[in-house]
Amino acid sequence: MAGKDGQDPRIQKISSAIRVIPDFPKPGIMFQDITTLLLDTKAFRDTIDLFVERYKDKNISVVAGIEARGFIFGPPIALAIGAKFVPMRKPNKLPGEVISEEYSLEYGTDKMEMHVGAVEAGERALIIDDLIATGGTLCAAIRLLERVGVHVVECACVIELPELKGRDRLGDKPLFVLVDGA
């Protein structure tokens, strides 16, 4: 199985395919861009495979992908393991009823929104995005799905920046990821 050990040959070539771009959006920031990552098709794929690999046998029935980037990874996941696709995404951009939690960011607040009715109480679910930093939107995702009664098997990134101690912000949730950022 592949993780961040590396030892799965695919995990450097996808690790090499994210670009890093210093001071972006703002000095001191080191911007892990996953579009060079989506250039290269085979580094995607691989990393829509390490993903597919894990959950393909955990019966999960929704794959929950946190706006923007995870809606990218989400789909193809989703559509290989037989799961349904659920967006969560930030106020006021999905039409229809919906249900919120708020969280908490370095300055402020935000809020994260999935349909009424998208789940139902006892599926089984998997959050996905591009990277964890902090752990403040996958949190709000467990908690936006485990108020509707569903269960969430584990989260899952691509990228982890460690440093910002996202993962001890999960508890007991699982967290799958497979290259830690520069």
Contents of the next structure:
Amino acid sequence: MAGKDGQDPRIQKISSAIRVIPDFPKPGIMFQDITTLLLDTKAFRDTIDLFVERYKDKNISVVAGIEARGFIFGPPIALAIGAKFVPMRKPNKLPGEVISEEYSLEYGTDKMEMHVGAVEAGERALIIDDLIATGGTLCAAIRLLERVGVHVVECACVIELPELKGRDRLGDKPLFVLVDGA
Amino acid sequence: MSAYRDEDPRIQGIKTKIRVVPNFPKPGIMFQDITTLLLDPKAFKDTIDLFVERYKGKNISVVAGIEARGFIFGPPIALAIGAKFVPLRKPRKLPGEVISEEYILEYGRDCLEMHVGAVEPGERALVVDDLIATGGTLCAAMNLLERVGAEVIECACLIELPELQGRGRLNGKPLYVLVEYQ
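Write the structure block of the form predicted in complex with the partner chain for the protein whose form predicted alone appears above.
Below is the whole assembly, all chains and molecules, this chain first.
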């Protein structure tokens, strides 16, 4: 559930620290830029704290972060809750043995990879990314973890674009976000 | 200078968690894989703590991290020392206005970008990446920061490959590493 209606006083500052860039990467897209949030030390700290408060003491042993902006938010959360951090990467970046999951883009497909042996069957996992749009990338991450027997407890993002209905695409997996990018 | 020589008791644990993958991404390269370190919450925390202990209280207001593995180590350091995190990215990833720095690869060139306005003149900055090889990428990162008037205090990496002599390529800037791979 999003932190809407001023539920937590920290949310407003986080939301206003996010910069919207029109027509990037192409005309018609209003790009949600979290780099300005990272320049605001209090807002960045608050962002991490909101996730940590939700997930500590929930026996989560894996935080999976999606390349590349999931690498910014995932590790601080993992460190604070005592979980391992598992990077989910574009093809051919991870050395050694990997498993791959293909997923659809607007035009064509892409692939996401995870290391074999990074996670064990029965572990409880979070998936982190900066934003959920259509949910395609998060879905691929869920499938990778479930294929090796991991229980995905929740997906967590800073921003949701609700019109794109990514939340519905996650099926029975809960989604927690801080702000709407509407 | 490296903590390796200082023999902090945490260093040995960190070193053993780094996995060497032969012949990746091509024959003859012994790839230093830090993902196995990230799977060990204590070793990952020790890694961050070693950097934080060195840099807190030094008036550093900027931690710049190089895409993508610098995104894993930079933010936890930034959060702990109260600095902003500035991602340095491959071309066309950052929305809005950027400055670019080109650098030479073994074959060809590449480019690193930073947001205009992320850093102000006079700010004291760290540059963080997982590894220094030839030093080309770190050099480009330092140039970006110095072009906007920031002062690069130090470059910080987990791993150094001393045979590649990257340390000498940093225009006299200090380099701090945790482990060397011979």
